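The chain below stands alone, shown as structure tokens; this is the form predicted on its own.
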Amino acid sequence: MRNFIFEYPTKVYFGSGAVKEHLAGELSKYGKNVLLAYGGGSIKANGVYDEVMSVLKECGKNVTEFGGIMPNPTYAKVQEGAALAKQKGIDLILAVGGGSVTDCCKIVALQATNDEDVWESELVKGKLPACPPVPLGAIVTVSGTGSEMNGGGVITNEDKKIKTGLFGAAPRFAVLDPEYTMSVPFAQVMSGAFDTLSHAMETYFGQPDDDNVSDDINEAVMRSVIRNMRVLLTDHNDYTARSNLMWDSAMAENGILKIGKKTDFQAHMIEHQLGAYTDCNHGMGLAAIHPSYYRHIFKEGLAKFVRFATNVWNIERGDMTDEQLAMAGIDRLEQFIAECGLPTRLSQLKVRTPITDKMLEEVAYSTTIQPNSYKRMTGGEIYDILKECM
């Protein structure tokens, strides 16, 4: 294990009902006037609307709606509720929804008592604004990114091209129900569990390879993901394999599995980029990259790959070599997105623009490249691995 230091600031109310039962007293710690940020709506069709409001009115709230927030929030959208939050002297920003939605007010928060603009302080400067953010907290209705576990948040500058990561605030409290993520389509259930398996991969595939017990956990909750997904395909409204599915997308993203470990996330910053250009889905663009990232780095992290083929698909060694074990775990991957019902193939993915080879090249060419991949990527290979991916 690596030298670390670990703190969590985020409480975290889980179960049936939580929001009934606990909303109530956080908000009862921050003062009067409340934001309420959605995405497009389905909380009013689904009533998790009406619960959120009934408690936040039976605490004398006032209550300022911020909807609309997109599947890949742009940071038009966030400079959008920064502007509210000041011009109603927002006490609190209570985020309810999927990832999206958290991310999007993280940075909100941050660029609500700033006059500096986060995204010029933080890309361009290298520093974080001086003021502290708006308290926010999150209720969580699409389980997946693990988004409510950190401070960091996507967002899309449709300006520059451009989808990264933000540092803004990390939420003081989460609110998780499994029984809010059923009237979620099935499609997005499935996206935002392969994202868990991501996360979970992205941290498993990053150094150090000796003995350690983030790597032993991370495993487990790899496992746990495939499980559990696999019971949903065959009764999509299994609590129990929700809830797990719900927590283990918390534990990819609370810190843990990367205690003593350095990530790689090379797989997100390609699907980032082109997340920039097509405004694809976020979970699905992970499922039809992954298989081929992988075989392009296998070998400079072979008895890592050899150790997820066994332990995490179960496969037996048999007369393989350790190359062909390894290749078999990722064949064993890909085969399990197929299983899933995810795409493959980028060809596979419902974008606003159609996806050409100019597209994939200015798309690799402006990948961000992590420093912790095995194998460290260039803009040429990037462009070859989308190719295939096609």
Contents of the next structure:
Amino acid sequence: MRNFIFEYPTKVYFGSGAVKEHLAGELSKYGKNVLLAYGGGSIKANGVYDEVMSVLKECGKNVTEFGGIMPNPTYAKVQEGAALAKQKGIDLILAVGGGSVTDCCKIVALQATNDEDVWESELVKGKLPACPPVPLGAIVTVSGTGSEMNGGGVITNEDKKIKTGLFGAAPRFAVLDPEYTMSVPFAQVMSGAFDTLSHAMETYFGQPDDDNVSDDINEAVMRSVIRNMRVLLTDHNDYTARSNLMWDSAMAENGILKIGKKTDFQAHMIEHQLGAYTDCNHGMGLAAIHPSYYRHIFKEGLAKFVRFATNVWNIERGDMTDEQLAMAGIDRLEQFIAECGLPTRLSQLKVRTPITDKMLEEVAYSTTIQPNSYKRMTGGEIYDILKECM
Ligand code: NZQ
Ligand code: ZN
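Could you switch over to the form predicted together with ligand NZQ, since the one displayed so far is the form predicted on its own?
Let's see the whole complex now, leading with the same chain.
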């Protein structure tokens, strides 16, 4: 193992009925003024809003609502939330939703206590704003991103055409009730689960590759995601599968798989930029990108791709060479994406504006190049990958 420091800030309450059982106890630790943040309204349709609101009222909180947080949250929405939090003297932000709501609130929490612009401070000046954020709690209603267990928020700056990660508030607590995910449209369930698989793969295919316990745990998480996605294909509402996927999601982004590793995340950087131009669904964009990206890098990480084919996909070597076995693993990944009804081509994505060749070129050349990929990408090679994905 490489040297590491590990500390964990988020207390997790997991399981059916967790909001009723545990939310009041957490709320008692904070002041009266709560910002209740949510997305486009799913929590009002499925009863989660009523359940959370009744606990807030029982606890005597003054609730300010901050709704309408969109998938792929914008920096303008962050500023709207921060202005509201400042104006109302908010003591706790409660994010109720998926990665988009939680991510938006992480940055709202930081912007609300700082006058300097968070984007400018972090991405231009390269430093965190000085004042600590407003405390944040997360109630997860759709799993996949694992956002509830880390401090990064992925935000789209529409003016700059950049979708990228900022550091904000890591949730002090997170409530994960798998029952809350039952109303999520099935395509989104599979998209979220693929996002989890992607997080695990992006970490697995990162250095170093010498024997380390993080990669062993990672293989178990990847196998669990694949097995449980398959269970959901036959029974959309299987509680055990939903609950396993919810914890897989948190496990893939809570830092445990990353201990002692330098992660890749190049496929994520490509997808994020594609998202900035098209507003495409995150997990679906990743599904279309991963196989092509891996065909470009597998020769530089051959032994690990062989291990992936063998340990994750259970492919027998037979008379295959290392390269053939590694390729068979990537082919199996692509077949699994199709089996799950996820897009294998960018042309299958639902997008705001049609994807043109010129757009792909702009996406490619504005993508952040990751230093830890087996093969260092160039804008030109990313452009080739994106064209292959069409
Ligand atoms: O907005 P509402 O009405 O709530 O509808 C949402 C949204 O349309 C719906 N939904 C959520 N819970 C539901 C539900 N519908 C019915 N019943 C429920 N219980 O699901 C849709 C998608 O929600 P969203 O939050 O956008 O999905 P997800 O959790 O996949 O988050 C995606 C965002 O997270 C970022 C992505 O880039 C994207 O912007 N990511 C954040 C990461 C992090 N902070 O660690 C890591 C990831 O790699 C990712 O980049
Ligand atoms: Zn992701």
